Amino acid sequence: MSERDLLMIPGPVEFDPEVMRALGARTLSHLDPVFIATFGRALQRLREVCLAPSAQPFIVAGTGTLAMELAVANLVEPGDRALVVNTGHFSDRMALILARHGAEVTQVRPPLGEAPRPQEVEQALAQGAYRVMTVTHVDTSTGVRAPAEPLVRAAHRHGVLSVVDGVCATAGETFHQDAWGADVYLTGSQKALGVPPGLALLTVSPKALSAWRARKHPVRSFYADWAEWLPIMEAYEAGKPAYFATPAVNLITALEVSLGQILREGMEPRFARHRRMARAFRAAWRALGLRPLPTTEAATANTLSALYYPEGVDSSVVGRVRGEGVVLAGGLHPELKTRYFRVGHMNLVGPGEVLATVGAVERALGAAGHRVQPGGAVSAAQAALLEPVPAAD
């Protein structure tokens, strides 16, 4: 019997022991030469993980929501127009942050569970002089994956800054920041980057930095102002001490370890592994007769599954799954919160975690009265795992 349950929620996720050892190591001064070198490597590696060699990385103590505000506060001025491509709860949050910073917000909002159509977004971009467009790559509340590449390229064609929320996608879903022309890619530490919660991370293009430098008004947030953080990031990457606010020393040390592991795996193999694990999960869900919240395969994330409860089964099944040794998440989107549950599958997830989770869900559904073929879902997942690695989405 395991000493603890397997954590299969959409963040925090399971973390590598080497990462946890770095987190628990003796805390150094933030001006210690060893930590300065560690922070510098973390910045360099974040740029590599996001496939953004020209971008400026920022690593700041905070959450994914702070990362969202770090992007918005610096790129938007009162009266600017912003287009939000909305796929769920965290797109709603982005709209609120934009409005709080004075933007006039327009939204392209497909029906819940559907991915935005690039042509519809392109039409919206053509109709207004937008300063910024935001896209949630994978919305944690719905499991919907937006077609990031064509959306980012559309924004570029219209001279609009693109901000991509990668909190539930970075290092799990295919994304090429420089090649696609994304201006800001933002995330948090606790999901596919494989570090406990507490870090807000961004990679910012030269174009976005130029737009920020050309602002007419001061940034409204003191803590989120790039003017305070940019000299710190530049100094640490150059191997020099600097101070604005005390960095999260142990979290950054753990991040440097995790980013190194990610890069050793390789970004394309890592993206392919997440596709392969997601395909196995989807095969299992079909075998169990579970309906995903995303309406198409193309709109379905590789980093998590959002699944409606089958008829006659309610949210108590999440507790039953925990009784089988696996922790899942309930629903989050306010319109559907009691009707579905979520399974995270990112960072370290491999065949063992897939089969353990599928088996636990199968047993829990059977105990809840849902008709299942014993072993059928596990067999479906196993068959999918034995197939060739799927091509890029």
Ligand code: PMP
Second form
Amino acid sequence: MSERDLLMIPGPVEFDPEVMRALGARTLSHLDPVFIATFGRALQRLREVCLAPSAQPFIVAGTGTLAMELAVANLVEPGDRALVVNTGHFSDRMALILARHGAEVTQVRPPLGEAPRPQEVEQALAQGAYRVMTVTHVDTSTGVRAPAEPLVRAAHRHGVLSVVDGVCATAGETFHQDAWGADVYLTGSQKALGVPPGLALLTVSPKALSAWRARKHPVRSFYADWAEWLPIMEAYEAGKPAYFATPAVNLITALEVSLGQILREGMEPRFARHRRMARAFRAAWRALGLRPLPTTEAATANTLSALYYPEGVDSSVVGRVRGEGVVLAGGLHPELKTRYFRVGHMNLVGPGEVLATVGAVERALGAAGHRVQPGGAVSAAQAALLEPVPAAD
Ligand code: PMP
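Alt. form predicted together with the named molecule, vs. the form predicted alone above:
Every chain and every other molecule in the complex is listed next, the one we just looked at coming first.
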């Protein structure tokens, strides 16, 4: 990949130079007062980005998968019932993690590409004494966005803890953790949060912490046990040094910078920017005759596009787009892997990236033999960018 290529996969994404400078700065002691203050601010800012003033943030070295396990290992005991709202590969992964920790898993599984219907989830919640319900806010394998708010509110009504996987959504898709009553919002650093891969992050509601404190058995993982991490997070936020396992000093320093940038942009303007760029991409895909994997606009994520290859075009078109200077991702869901490709649009993505990406896809499809009207998709994206920002998803 050339240094001037545009990385437009659904994570990792393009990162801001100031964030990269923080990552490349001299590594401080994890007990240095400057780092202690940085870590403390990162925790406070994570709470603000998740719109979760009452939640306990955790920042742990690892990836999004560890964030999933940090939620499950602490909230689930063997024999507990768990409801998985399944919208793709990462919901499948959540079901595997739950089963590994001894949960009895039931799934609500709409057909691939469809969003789960809140009434159906509500019915499932009414039928079993569930301990947790998990939702993948945006499943990166399908590009489907679940209606997180009604699902989380339904779990709340049924006294079930809600765990929302925000790895491909946090700081890109509207999410109000406290207002909606979500118990755990978990994520990774490498997507809309704007930091290279390597951090697992979660914000945990007071209710989920109480449920964890009332466990009958100790957590069966050493590294994932909140009992080890909670005192560390509390100490750093109080400006005091503490040690359990060496924090990822440079990644946390970079996170503090990125979260600061995100909060300066403002959460609602940031969500609106992601909405606006996604709408421009959708207009371009329509102009190119590309069919999205999500079956309705409401089920379509603002953070990535998942698109079927058109008739007569195969996965080699991704290589052609790369030749045009834009890096895209192939398919991921095992059932459809070779039939679709994905375009990430998170973090810094603005009109320039939209037009460059659409132009590259248009040229590559034309070269691959797909009928395109030169400039047609670019013009459709531009027209969408000139329209007022939609007020809601
Ligand atoms: N959940 C979702 C929705 C994801 O998109 C991903 C990563 N693509 C993960 C979980 C796992 O994250 P990681 O690859 O950082 O372990």
